[in-house]
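To begin, one chain is listed below as structure tokens, in the form predicted alone.
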Amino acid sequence: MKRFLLQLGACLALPLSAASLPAAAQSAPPAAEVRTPVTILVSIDGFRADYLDRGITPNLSALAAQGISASMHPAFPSKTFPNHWTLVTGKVPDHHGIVANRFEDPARPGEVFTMASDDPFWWNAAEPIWVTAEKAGIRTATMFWPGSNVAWGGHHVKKPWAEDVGGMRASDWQQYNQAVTPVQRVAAVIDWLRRPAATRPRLVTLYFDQVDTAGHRYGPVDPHTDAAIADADSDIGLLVSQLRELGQPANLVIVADHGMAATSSERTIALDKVADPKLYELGDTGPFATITPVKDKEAMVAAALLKPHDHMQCWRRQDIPARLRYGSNPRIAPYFCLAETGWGIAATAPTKVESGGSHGFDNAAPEMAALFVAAGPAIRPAGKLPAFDNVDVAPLLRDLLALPQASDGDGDDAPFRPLLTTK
């Protein structure tokens, strides 16, 4: 019956069809739109570089074969927010100001930056790529990215009510919510790209967190983490297939912010056994610890921290090794202690046995190496590249968007320059 009604409807509509109109009134069928390639920056948080070698990522591996891939060095410290901001600014944390996931600023005594902080004060030291693009007339959209909800360049006022004054965001952006599923995130990106050319973004960011969550909870070598890796790969496959169905060419740049190392409560350095807690204020703990001596106690803190320790090394801020490119920013605590990879620093010894994974260790450690895969019409296939630093990703994005390189950036597009059809 349904088929009959459809046929009847077609017959009833026949007198109005193009075939029944005079030749002068007939128009040619609309030609398929030739779409300009878009650039899509995807972060799979916590995707260690060697996860790609486990044989459970057919979609990522196919893109790597079609384009380029590498084991990428994160910036130090190998934490989420510092590295996501490095990826989109091309500056190391010491220069862009997001120096950890939690820190203080002498200019704002009594306030603490956390991963929920969206006051532009904390972020304004370095311009993200979506703001650079928007200033150049390139429409952008951010489907989650640490810092993408910030009114960059503006300022925050609290009275008479809390609001941002001035500043810029992407033309389209979403406030992060972990409850939004990966499939919903992909759908949002595709919906943006279905728009007419005038309101369609040319730069999009997309963020997935399931691999990092599993890595922290279960460690990097666990079936649950493998399942999360496979799920993230499936999400990439969904994105690629829907772009294909839409007829939307895309230069995909898929990255991670850091890797993951196995940890255990049995590998913990208790700071109260190193120095009297009454001598200092403790900030961050975990793979590293940030320490501020109380008034008139610096000499005692220095004596306790700067001597040799098993599985941990401590420095004054200004003496942190130059290779880490970290230590000149006043947001870094006066004393900084870094644990050996796989160890952790805590205020006191743990009271129960736990294991899992963490990051924030030396960015040269193999366990901290991050995923990098890129493919698309502007990228010549070249296979596996030598390892490079993640400050080079922002220069690559500038090339793909035909933006000039930043004069004050810490990165370079040299690893990619011979491989780009845009050069």
The other form holds:
Amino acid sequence: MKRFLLQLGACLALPLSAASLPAAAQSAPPAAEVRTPVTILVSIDGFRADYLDRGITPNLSALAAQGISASMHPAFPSKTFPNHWTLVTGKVPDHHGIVANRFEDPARPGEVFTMASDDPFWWNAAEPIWVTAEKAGIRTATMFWPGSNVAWGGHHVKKPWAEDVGGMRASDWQQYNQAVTPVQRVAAVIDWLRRPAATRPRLVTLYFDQVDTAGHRYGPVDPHTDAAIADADSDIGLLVSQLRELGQPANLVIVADHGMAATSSERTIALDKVADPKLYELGDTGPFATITPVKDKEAMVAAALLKPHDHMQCWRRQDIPARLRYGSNPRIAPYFCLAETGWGIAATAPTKVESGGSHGFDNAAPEMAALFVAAGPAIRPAGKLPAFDNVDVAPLLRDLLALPQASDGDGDDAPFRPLLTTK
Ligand code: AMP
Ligand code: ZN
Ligand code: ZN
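Would you mind generating the form predicted in complex with adenosine monophosphate (AMP) now that we have the form predicted alone?
Expanding to the full complex; the earlier chain stays at the top.
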């Protein structure tokens, strides 16, 4: 026992008595590891492109000055799930199958896709970048992203018990929970990057929701929304400073899924005044409405909808204008009505006066334009770029990860190719 205590004492004393160490042990500390850059895709939900010009985002503005920025066109419809899936697959919603936040599929009668649906059936039409990267041996981690909890490429069985069979996720992922604070989300990413190189991710996603939440509640022009914008900017500042502290170089690609338009109950189209509600089933309402005629009533629905309306236009699915790149997927309802930006379509007239913000409108509307800022060792400083479509973000990520471009994507890396040091 005495001998053990002596040995322990010697161990504890060791750091204090370097002068007595052999020469080899006194040499300089081991050289700091040279870390390879990580690619971090950050989404600030609902961060409208022009929020960057409000003078309240010092961290995002500094990154824009060091790298590149743009006003980015979302895909149609300008909703959260369709656009997040576009950003990571490089396909428009018509092709990747997440055609709205809520929809049905004729192949699954009686079921409805919602933002809680994680059955791979809904998601399998397009491969997300974290799966492509994992297949290429690049470790990935997702600190929230729509679809990141899905066993992509697998299938869901209900019997003998509900489970996913097969499929792939990021090596590290988290089930979405809005209660996890933005600072906790940044801390989780930094903790992943603290790991030894062998288990450290090289592609990370990070998602913030506070700007969208404030934009819905208070509208895009309101001190509460400015406070949420400033808060998200400070989260970006925290991420940047913690990466610097860790000595971790990063190519940051910071995007939004869509913008935000001011709405008011006084700008509502009551659908029951346009067509008798007994003639159709109503799916989505809001910036757009999805309508399925009941059996044998299609001619009456068509007659009521397919004519000029104030502040709204309706089409048969297959007649939706080509520029929206939407209308061939069977998950889109047979009739689709789009409100003028800032208006809303409701089943019946509202009973109380409300105002706030919404999105889902025409993706060419300036109010729907989304944030894009990118900076890091692989990106040459080039200032503000001309606007581009968000289907081009996945090709940029492929370049940053040295992955080959997809042959069947809807976008390409043309806006960025001359600006990348890796090209
Ligand atoms: P939207 O209705 O289009 O405005 O959707 C925005 C909402 O989507 C936010 O309030 C988020 O809380 C929610 N959301 C974002 N990511 C996820 C996710 N991975 N799973 C479920 N809900 C999410
Ligand atoms: Zn959103
Ligand atoms: Zn939203």
